[in-house]
Structures are given as C-alpha cells and as structure tokens.
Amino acid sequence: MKLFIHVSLGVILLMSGLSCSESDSSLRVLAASSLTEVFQEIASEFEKDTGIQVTLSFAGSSSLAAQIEDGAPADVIALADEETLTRVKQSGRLTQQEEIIFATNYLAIATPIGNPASIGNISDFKGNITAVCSEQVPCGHLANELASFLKVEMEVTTWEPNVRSVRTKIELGEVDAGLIYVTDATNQVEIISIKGSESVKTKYPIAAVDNAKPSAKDFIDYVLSPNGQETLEHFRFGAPQ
C-alpha cells in the first residue's frame, strides 16, 4: 500500500510539473488593432528565439481595457495611447509594473483609390461622406487633437470603433475619406499627408498585467530590443519618445 501511495504521489507531482511547464511556455498578449501585423511578426520572431508560444488578441484599445476590467486573462497589454491605459490601472490589474512607451504613430487622410471626391485636407470633409474613429478610442482622441491643432472644424459622417473599421469603409468605397494611422496605409487606399500631423502623435504603452507569467517581461524586452524596434520601424511606427 505504501509503495502505491508513493508511486501515485510521484505521478501527481510529475503531472503537476508538466502542467506548469506547459503553462510557462505560453503567453497571452492583448494588443490594439493597429498593431495587428507588426505584433504578428514580432510574436513569430519571439517564438523562434524563445520557444514560448504567444497567443495574440487584437481589438480597439477601449475594448481591450474593458476586457481587462472584466477580468479577461492576459499577461501583456499593448495599447494605442496612454490615456486608455489609465483605465487598466484603475481596474487594479496593473499595479506591479510600470508601463513603457515602445512606439509612436500619427494620422493621415485616406480615400478610395483615385480619390473620387478630390479630398485634399480635413476641411474638405465638409459636404462629403467621412469616417473617423469614435472619440472613445485612441485614434478618435488623436483626430480631435489634430483638428484642434490645425484649427479646422472636422465634419464626420460615421464614427467607427477602431481604425481598421475606418480603413475597411474606405477600401469598400462606402465613404469618401477618413482618418487612419499612417501605419494602416495599404495599396487599397490612397493616402494624403496632412501638414503638421507628425507633430500630433499618439504614444503606445506596453505593460505586464499583475500576476503575469515571467515570460511577459521577456516579451516586453523583445519589443524594446533593437530587433523589435527594427520590426516596428519596418511597419512605419515611430520610435518611442
């Protein structure tokens, strides 16, 4: 009987060890939708270097903050502005680590290919069908800041939940123009630079959520590393400021 007990305990301990090992070899990262392609690339590079599997979840920053507030499992969170990260802090799930700025971004006008409405600047939004991010999300905050900086009144037809939704409406020709991050430019839209827009940037913070796995710090360090920053630059993100 004693032998049976010792063997059983040994099996239990072995199973427990395997479970911990499996848990430590994976990481859950929540990231703003504008980070989709670049974080997919960074996660792939990180996995090759470390053997740690990264599960990525993308959504608008406000939606991610709400998920954290509701207790969604996460190890790392990367958002498109500092203001939204304040909500995460207020949730009590970001008390052990300070956030770090890892990238910057700014806005440009996007139109369907050919720019059929002849949009040249934000003032041309008047009288046309336009899409901009909702004021509750970072790209919407930034749009208002930019309009204020340029001292122009911006007329908006539809407010979208995230920058990818704005871009989709433009690609489908459902709107005449919209504001998107320069990093979201594709060959399916036409980009028009806005003079002065580079002076109005959003800063991207990244942080480990309380009780995150130890590898969360490794992932953040990789994002900040020369390799991570080179990948961000390749996808047109600006350097931390």
Second form
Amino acid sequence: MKLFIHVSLGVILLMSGLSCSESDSSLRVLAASSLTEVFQEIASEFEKDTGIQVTLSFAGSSSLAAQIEDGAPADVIALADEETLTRVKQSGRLTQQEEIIFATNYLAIATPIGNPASIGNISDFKGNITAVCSEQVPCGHLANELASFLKVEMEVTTWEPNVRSVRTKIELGEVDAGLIYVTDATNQVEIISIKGSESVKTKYPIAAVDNAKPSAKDFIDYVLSPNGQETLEHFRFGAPQ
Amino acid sequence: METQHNSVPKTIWAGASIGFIFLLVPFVGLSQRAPWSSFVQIVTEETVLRSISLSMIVATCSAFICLILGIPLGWILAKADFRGLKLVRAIVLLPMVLPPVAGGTALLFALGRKGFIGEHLDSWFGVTLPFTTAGAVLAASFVSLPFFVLSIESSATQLDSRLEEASLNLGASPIRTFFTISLPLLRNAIMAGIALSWARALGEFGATITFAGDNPDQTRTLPLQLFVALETNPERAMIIGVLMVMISLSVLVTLRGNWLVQK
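What would the structure be for the form predicted together with its partner chain, given that what you showed me was the form predicted on its own?
All chains and molecules follow, beginning with the one already shown.
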C-alpha cells in the first residue's frame, strides 16, 4: 500500500512537471471573446505549420487588459478595439512595437429564433428585455457609438460582461433582443442587420507583450498572412484597412 | 485562559498561525494598496450609494428567505430519519460547492423566462424573474441558504431533547413544542445563520450576474459594481472591496462572534 502511494505520488509529480514544462514552451495568446472560434482555427493551423503549441485564453477585452496590467503571463494579445489596447500600453507592458490591425467587425441585432418581440431596429428595444455588452468592453462601447450615430435612444435591461454572454441570453430566449457582432451570428439566433451599422466599425489590434517568446512574432505574422486572413474572412470578419 | 493555552501543542499553534496569516494577507494587501484619501468621495458617489442600498436590500431579503426556509430544512436534516436523507443533505449543500455561475445558469433553466417553471410564471402571472431585483434576491438566496441550514442542523443535533419530551408529556402539541421549546433553544444558531447567510448574500456575484444580469438600477449590487470597476478604474474597485470587507467584518464580528461560539 505504502509503495503504491509512493509510486502514484511520483507519477503525479512527474506528470505535473511535464505539463508545466509543456505550457512553458507553448505560446500564450490572450484573445477577445468574439475571436473564440476563429482563433481556435488559426491556432490549430499555426500549430500544424510550425509545430509551436499555442495556449489560448478568451475573455472580454477589458478583462484581458486588466489581466495584462496585473502581470498575467502572456505573449500575444488580440483585442476587439484600439481604446482597450491603448489602456494596456499605459501599463507599460507593450513597449516593444506598434500594434497592427488585423480585422474589423460591426454590430447587428440578434433575437431568439422567430423574433417573438418583433424587433426591427434599436428603437424597438424600448419596453422589451434587451441585452448589450457592458460599457467597458469594446462591444458595449461600439453599441453606444452606434446608438449615437443612428441618433436613437437604446433601452438596455442588462449590461453583460462580454458579447458571448449577450448571445447566450438571446439563445436561451431570456432576452427579446441584443446587439452582437455580425461574426457572432449562429443558427441559434436570428440576425437583423441595422442600416448604416457597417460604417460604425471596431478595429481589432494584435500585439506582442514585452519579453514575449520569439514565436509571438511568427503567430502575429501568421494572423496577417493570406492564410490567416482567409480564415478570418471565412468567419465573416472584415479585412483591415 | 492560561491552562487552555498550555494544553494546545506548539505545532498546532504554528499550523493555526500559518492558516490565519494565509487568510489575513490578502486583506492587508488590499488595504495597503487602497487609495484611502478618496474613500469618502468614491463611497458617496451616486452609483456606489445605489449599489450599497441594492446590496442591503438583496442581502436582507435573502437572509429573510433563508430564515423562513432554512429553519424547517435544518430541523428535518437534524431530526428526521428517512430513506434518501443523505442525498437530500448533499443536494441542500450543493450550492456551497458549486461554482455560483453554474448555479445561476441552473436557475435560468428553471426560473428563467424559458425555464420549465419560469415559462409558466411568465405566461400565467406575467412574472419575469431574470434581470430584476427579485431575481437577484433569488440568486443570493440560492447560494446562501446552505449556510443557514448548516447552522441550524448542527445546533439542532446537539439540542437536549429532555425539555421537548417534557413538553410533549405535559400534553403540548408537537407544533406548540417546536415553537415554544425548540425554537427558543435554537436562538443562537438562528442568529449565526442569519449573519452567515446575510454576509454570503452580500458577496454574491456569479449567480447574480448570470441569472439577474447587470442592470444599474435593479441588480448592480456591490460585487457587480466592483467587477465593472476592476476593468475600468482599479482604484474604485479597491475602495469598493475595502467597503465590502468592512461591512462583512462588522456583521460577522457582532452577530456571529456573539452567537455561534458559545463559551
């Protein structure tokens, strides 16, 4: 019994040691929630091409910015707007190089299938249960920008921490409508495009964090390469201008 | 006191000290980084005041719900004996160990507008719980009820049953015995349970943001305010954190300290 315990302890230690060293060698990429599927795809293509392991973690851009400011280990950061990246720069962890815009995106109205509340535009939010991203995340910032561009009052029931929780609440039918990125459309929601919204765009910047592994640059280059751009286009992201 | 000190082995003291320091250190970190000079200014901001009052309403309503549901539940767990009791106890304690976000999601599936109970509330009574203060109370009650139940159960198990037997022998009905004998004996446990569940409800975040969303007027309690501040204005977040520590600590010291630890 004692031997068994010793052996299994040894195995556990060995395995945790191995898994630690593995995650040490892999490239750590922090990316905005809206990039979840497309970056998983890009990362697996990149891994196939270069053999470099990529560890992805997704959250609202402002959460990622806060993580970076607090010193979270990361090599590459990809956010959903430039303002948030400017904030990260002020923390002094992105001094090496200029950020590069790699994609653009814009908002659309999403409703549960069948659009039970007959939502046609943002002014129809009034009197209904609606979800929009919280103001501190890019999609919330963009939503406010869009509302003022269209000169409409936007009535919001719940300010969600990221665009995916907005979509989830629409999918579950808990809200009548919400604003999500056009790239977040699934067959679980109905999309109603907003006239003029494609001119209120957010730009996605990507940058290497200070003291990043050399492969960080390779990853960024891959995202900007024809292959990476094709994948982004496939997921309906707009090209960087 | 002296003899008590001497009877505790040094090793235990050492372990206890490390444990205590481990719990204390984060609060020291918080208080030494917090920008104290702007404390009053931030705490009296209108949005923060709104969150404070919402938090008080939610925590108090939730403690009240725990009181109503927790006493019978704790009593049954302590006194009753039936098949499946262990399973019932495990389910009652589940919200304590479950990630609150999972609890909030489960609440949506049950009581949300499309939940299997919630859809009837919506279509029959026009009651929609998510994204309302009532929903926030519900989410807070869900996570804090086990704390109340545990407090009642552990005290009820140790209760001297001779007084109750005497009361029954003298012809009092079981329900009268419960209210006039058992309940007064549980007084300490009830107060401790209120303090614990109130404090837990005050700090509730995950289930609230999932089930009740984030609405500045209805559901943005102090923890949600803290979450928003953490990503926009860390100084504000620290002050709100300090404020929550102060409120919780004073509640726990005054209520729990006096009633739970019977010396």
